[in-house]
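Consider the single chain below, provided in C-alpha cells and representing the form predicted alone.
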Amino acid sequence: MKVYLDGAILNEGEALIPAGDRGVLFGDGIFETVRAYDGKPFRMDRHLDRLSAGCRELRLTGVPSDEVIAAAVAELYRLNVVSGDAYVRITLTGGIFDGNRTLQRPGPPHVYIVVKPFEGYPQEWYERGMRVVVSGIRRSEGSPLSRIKSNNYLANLMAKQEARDRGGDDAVLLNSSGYLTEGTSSNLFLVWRGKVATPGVECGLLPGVTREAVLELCEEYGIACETGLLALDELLQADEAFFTVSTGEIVPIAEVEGTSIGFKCPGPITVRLADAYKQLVKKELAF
C-alpha cells in the first residue's frame, strides 16, 4: 500500500516517523477521518476546516494547503483503491521534540495520509442496532481537548475496550456534570415523540461532520431538533437513538446498559434520516 508522508508518496513500510517526534512522545497532533464514495471524499472541506481549527488551537504551523492534501488523497485513491468507497485518514504530528515542553515547536508537523478500501461496520449493527454501555470514563466539558480530534486517543480506546469487556459494541460517555456527550468515535442522537435531540457542544464533545449534516437534514425535512443538556434517563427512555460518524453514517442503537431503546430498532426517524443522508451524499457528490 502507498501512503503520503511529508510531500512524498511512499510504500507503507518506507514511511517512518522519527522516534523523537512529539506525536510519539506526547500524543501531540491531530487527525481527521473521511469517507470517500467512489473516489469522492464527502464534505472534505468541512473536515479540513476542522483540521485547521485544531491546528490553530494547538499552534501547529507549516501545514500543507487544503489543495495539497486533497491532491494527495486523490493520488492515493488511484494507487490503492481499484473502485468503491475508501477510508481516508489525515494525521498531523507535532514534529521533532527539542526539549521545549510547550506548544512552541522547532519545525513543521509531520503529515501522514492513508487511503485504503473501506471495510465499514458490521451489517448487523444497521439491522438490529448497537448494544451500548455507559462508560465510567468522563469527558471534561471545560477541557479544550474535548473539541479537538487529538492524536492522544487513549480515553476513547479505554472506553471502547470497557464496552467490549462488558459485552457491548460501543460506549456512551458522560461529562463531569453527568450529562450525555458522545460515543467513543461518534456523536449521539436520541428521538422522543418525533423530536430529535443531541448533546450540545458545551457538554464537552467533538462536533462531527455527520452530526452537522443530520442537523441540516432535520431542518430541511421539518423534523423538530434541538441541542443542549441531555441526561442519561432521557436516553434510556427515548423512542429511538443512533450514532453519527463519518465512516459509518447513521448507526442505530438498540439498547443501553441492557435497556431496550423504544419498541423497534431501527426506528422510523432513524431510518428516514439514514435514507436522507445517503441521498445527501449522492446529491453533493453528483452521483
The other form holds:
There are 2 protein chains.
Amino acid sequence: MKVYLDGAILNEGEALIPAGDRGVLFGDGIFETVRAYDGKPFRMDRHLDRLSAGCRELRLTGVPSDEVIAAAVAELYRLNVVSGDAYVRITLTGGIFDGNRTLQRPGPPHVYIVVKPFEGYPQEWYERGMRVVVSGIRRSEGSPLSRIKSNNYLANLMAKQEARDRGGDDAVLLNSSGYLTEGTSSNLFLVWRGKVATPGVECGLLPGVTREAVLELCEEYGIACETGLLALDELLQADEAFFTVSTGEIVPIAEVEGTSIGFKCPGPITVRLADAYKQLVKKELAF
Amino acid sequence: MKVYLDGAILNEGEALIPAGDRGVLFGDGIFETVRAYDGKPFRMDRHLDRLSAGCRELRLTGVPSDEVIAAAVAELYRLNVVSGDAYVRITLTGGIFDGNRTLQRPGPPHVYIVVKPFEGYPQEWYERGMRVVVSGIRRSEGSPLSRIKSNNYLANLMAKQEARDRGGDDAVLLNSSGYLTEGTSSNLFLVWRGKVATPGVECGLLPGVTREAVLELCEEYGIACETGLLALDELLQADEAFFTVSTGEIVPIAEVEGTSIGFKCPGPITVRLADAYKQLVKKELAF
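Could the form predicted together with another copy of the chain be shown next, to go alongside the form predicted alone?
What follows is the whole complex; the chain from before opens it.
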C-alpha cells in the first residue's frame, strides 16, 4: 500500500516519523476520516473545514491546502483502490518537540494520508441493529477536546473494548452530568413519536459531517428534529435509535444494555433517513 | 543525542516509527518522566510500578523488563549526560494498527527512551513562587485516563498554553464537579493552619511519585495530612500551596488567579518539606 507523508507518496513501511514527535509523545495532532464513493470523497469540504477549525483551536499551523490534500487523496485512490469505495484518513501531528509543553511548536506538522479499499461494518449491524452498552467512561463536556477530532482518541478505544468485553458491538458515552453524548466513533440519534433528536454539541461531542447531513435531511423531509440535552432514559424509551458515521452512514441500534429499542429494528424513520442519505450521496457526487 | 528505541541505541534522528502507529493515530501509549540525580533515577521502581499498572489497564503487553529499561537508561546517561542530573522519559506506543479500534493490538509496543541533561524550572519559581491560573478545561474524574499517564496529553498542553496566554506560569485544573485536581504536569498541595492537604485520586488525577513521597514525609515529620475533595476556595484561602513534580520536586505557588496565597511565599511548611524531600533523595540515592 502507498501512503502520503509530508508531500511524498511512499510505501507504507517507508512512511516513518521520529519517535520523539509531539504526536507520539502527547497525541498532539488531529485527524479526519472520510468515505470516498467510487473515488469521490463525500463532503470533503466539510471534513476539511472541521479539520481547519480544530487546527485553529490547537494552534496547528502549516497545514497543506485543501487542493494538496485532495490531490494526494486522488493519487492514493488511483494507486491503492482503483475502483469502488475507499476509506480515507488524514492525520496531522504536532511535529518536532523542543521541550515546550504548550501549543507552541517549533516545526511544521507531519501530514499523513491513508486511502484504502473500504471495508464496511458487518452487514448484520444494518439488518438486526447494533447491540450497544453504556460505557463507564465519562466524556468531559468541560474540555474543548471533546469537540475536536484530536489524536487523543484512547478513551474511544477503551469504550469500544469495554463494549466488546461485555458482548456488545459498540458503546455510547455519557458526559459528566450524565447526559448522552455519542458513540465511540459516531453520533447518536433517537426517534420518539416521529420526532428525531440528537445530543447538542454542548454535551461534549464531536459534531460529525453525517450528523449534519441527517439534520439537513430531517428539515428537507419535514421530520421534526431537535438537538439538546438527552437523558439515557430517553434513549431506552425511544421508538428508534441509530448512529451516524461518515464511513458507515446510518447504522440502526437494536438494544442498549439489553433493552430493546422500539418494536422493530431498523425502525421506519431510520430506514427512511438511511435511504435519503444514500440518495443525497448519489446526488452530490453525481453518480 | 543518542536515544533508545526497541532494543537499539540510535542517533535521535534515526529513531523512527511508522506514521501509522497506534501511538500516532490515537495517542495509544503511556509514559513516565523521572529525574536522575547524578545518574541515579529517584524511585525508578515506583515509576515502573505505575507504568505497569497503566499498561495493565490499557492492556499493553510486551513491555520490557525493569532491568532492560534500567540498563538502557544507564547507557544513555553515560552517552548523553556523563555527569550531573538528567531528565528521563520512557515512552511506550501501541504499535502497528490493523484497523481494530479497541485495545486489541496485533503487535508489540514501541519502546522509546530519552535521557538528557536536566534543565530545571526557572529559579525564580522557587524564589518567588509560581503564578497560577485556573484552567477552563475540566478533567473528567469519570474517565480512567485521568489516572493513567497516557500519551493522551493534549489537554495538559492546552491548559499550560492557556496559562501562558494569561500571563501565568502554569495552571491548575478542576474536575467536572468543580473540585481541584492537579497542575498540568504536577500534583497540587495546600497548607491550612499547619495541615497539609492534596486532592484524592478519586478527583481525577495522576498520583505522582513525588506526591507519594511528600505524603510519606508528612507522616514521618508529624505534619497532619489528608487527601480528599478540595474546593478552589480552599486553595485561595490556604496559608501555603505548592506543586510536586518528579523533575522539579516541590515548587511553591505564590498566587492563583491573581490572589496571593498566604502571607509569605514560599511558606514555612513548603520550605520544610522541600528540604526534607532533598534529604530523602540524598538518603535513598546515598550521595
